[in-house]
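Presented below, as structure tokens, is a lone chain in the form predicted alone.
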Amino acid sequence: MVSLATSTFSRNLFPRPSLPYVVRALGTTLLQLHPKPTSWGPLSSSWKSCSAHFSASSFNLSKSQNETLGSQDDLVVLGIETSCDDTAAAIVRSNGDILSQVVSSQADLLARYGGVAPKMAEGAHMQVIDRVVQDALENANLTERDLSAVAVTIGPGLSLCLRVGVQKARKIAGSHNLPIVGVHHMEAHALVARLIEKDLQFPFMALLISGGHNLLILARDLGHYIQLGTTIDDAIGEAYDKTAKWLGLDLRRSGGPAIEELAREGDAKAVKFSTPMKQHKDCNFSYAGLKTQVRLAIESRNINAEIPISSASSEDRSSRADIAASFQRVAVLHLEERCERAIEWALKIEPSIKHLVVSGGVASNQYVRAQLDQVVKKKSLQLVCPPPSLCTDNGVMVAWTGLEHFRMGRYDPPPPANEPEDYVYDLRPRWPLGEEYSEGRSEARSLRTARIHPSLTSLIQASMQQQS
């Protein structure tokens, strides 16, 4: 386990906003966010106690209490992340200040068996997650007592894993009256950079980049995102996770570090990988292709992957990085011509965009990084990339995007103190960002069957335009 306090912080003095203010300030997310008896997070079920207590004229905002909400500059978030294979909990404070980081990693289990195996995964968190949030408060010196609320990854992820967390955060909240707030785990990625980047503000576009996503948004607000491209089959971390199982690489670092390291060593040129899509003109990515090309590569050359690049001949090694090299051009190169077709949409919907983020997982790897800033310059644009502590999975961003919506008035009341065993929790496996732009529409199978939530910002624009 790797911990890491930032800073300290002393107890008790920010008072928590009292729970009738709390369920005022919900009933209007509550009830405009979901027709259905549904939550703005995961409290599926909390609904129908809530809504009895309130008459419908007590559900409305007055300006005064938006005011006062987003006025709160003196707020503790403990943010829980369990999506995929790391278990994450962290405490932010609303100026800014990490106050506690700490990820558990799996990457064991990862080297054991080739990926992420659901099921396994899901028992490491159970293993772990009551110890990382207990650092989490003990490196921050807080008890729970001294937060104003909890935000929990709610999705897209892996449901088995989503709920260890999911769990966590509702008893947490539901011992100490806590507001709860459901998170993106894709917009998280996005608004970590608010933290890091003091001077971004929205509009701004983002490409986020993982083992299972592959996502390029123009960001109009806190909420409100246009998705102008998307994965249409395998992401590319999913891709550089494969690559380096076939290479023999050691996964206990991830394919992504692996492959970036490797690659040096090799000729970029050196096998002719194609470009994926180069025929469709949109921005939407794929990878499967590109891995059935490296695979054949792979298996032309004989190389054995039993044995451990490590162990490999001089010959055979040279091989496997010219592979490597040439496999991580064209990965990032499908990238690139991405973004630069991305950048000039986003541009023609908002002029004064000046800002890119990159983040997610592989935005930790530095030829990326290099790459893409070359794009952003031809387009007079800025480059923002968190650190790489903060681009794979972490609590961090899950505390600040909780943050962020919490001042918004966007949360739930704390759930009951001893919730039943049969609890359905809400989680959302498969959950759009933002609604597609009209000229980046694929009408990819892939997408079509992966929306069984409507998007988070169809959600919030529902919300906001019953308010209106």
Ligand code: KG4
Contents of the next structure:
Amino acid sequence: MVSLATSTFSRNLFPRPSLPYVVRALGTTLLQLHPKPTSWGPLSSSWKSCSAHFSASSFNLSKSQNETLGSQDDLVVLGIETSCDDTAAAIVRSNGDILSQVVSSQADLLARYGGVAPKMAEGAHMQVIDRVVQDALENANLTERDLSAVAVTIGPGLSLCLRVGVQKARKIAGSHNLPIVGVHHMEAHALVARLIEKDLQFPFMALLISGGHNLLILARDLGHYIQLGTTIDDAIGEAYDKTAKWLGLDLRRSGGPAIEELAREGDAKAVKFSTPMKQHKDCNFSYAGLKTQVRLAIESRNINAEIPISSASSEDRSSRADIAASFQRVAVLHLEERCERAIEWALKIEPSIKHLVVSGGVASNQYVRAQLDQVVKKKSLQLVCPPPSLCTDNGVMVAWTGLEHFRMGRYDPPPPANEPEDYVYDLRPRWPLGEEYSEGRSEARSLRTARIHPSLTSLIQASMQQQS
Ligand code: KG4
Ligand code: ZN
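Instead of the form predicted alone shown above, give the structure for the form predicted together with the ligand, please.
Entire complex below, previous chain first.
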């Protein structure tokens, strides 16, 4: 288990115990403003029949009231993340101080089985979740009573895994009468940049690159996103992971860092891979074809993944390094080209945009950052990249996103203290962040996803319309 104490943590070794009173007082104010339970939805059992039950009072705070809360509050939120293969928890204060951050990684399992097996990942989450949350509280020198709310990832991700985090979050919230905020994993990857960069105001753009997602979004406001592009098959992180596996690299820190390291030794022009989707003048991504090109290049050079890179001859090693470097150059060039076009599109919609956020596990890569920095500078924007520990999956991003919504009055009331073990949670394993931008729309896909999976943005907008 990795326990990450951040630099802000050391400034907060002795958080003051008077917090519960401030927080409880604020909680009371909120509840008084909302005589009915302030259910913003995704976690409440009534959410499936959502709009009818979606209490209009849940967004009753006027703008000025919200601004007051936003500036004067002193909230402390626990964030829990179990959507994929990392079990993470963190505690964040509303001024942006990270009081604790704990991540337990399943990298060993990944290395052994070469991918995430949902049942195994669920078991691994269940084994460590109590310890991870307890460590987060202890490292912050707090107890559950000091919390203002619990935030937890409810999607997208693997149902079995999401369930472990949601069950834990509801148990804590139920036992300590705490509000609960259901968080969108990809929104959290984007919004954590606002914790790091205090000048980062809406609207901004974000490129979110991880193992399962490749998203280009325009963030117009909190909870209001336009999807400019997404992957039509694999995400870039998946391509890094498979390339690393086929090259016989050490996967214990996941494939991405292993490729990044080996690529430094290689010649990025040695293997001629073609850049995906050149003929498609949109902002979508595709990595399946590049993966195939890499596999064929590996086969044609007789590279044997059974021989670990540590035992490879120097000639073999340099051949693997050339493939790693050539793959990385083209994989990232694809990002660069799509970002450049997306910036043009986004500036047409929101000319005041100043920042491109790059986040998600792959954004920890130094080459990715350097290349995208050049693109962004060319367009006179600024790149915002969270530090690597906040780019890969973590609890801080969930706590912070929970905080942002909580301040706006978007949360569910505390669940009952004795919720049955077999309670059916409303998890959202497939959950779009926003609607597709018309110029980048793939009709077949958007109709399909819109019908089955309403986006976070559409849910929030529907609830806001109900109030007005
Ligand atoms: O965001 P994340 O931690 O989990 C998901 O939501 O998927 O991203 C994990 C992905 C993995 O594919 C991993 O190989 C990749 O991020 N990754 C990297 C680097 N660090 C992590 N890819 C390239 N370079 C890195 N340094
Ligand atoms: Zn992620």
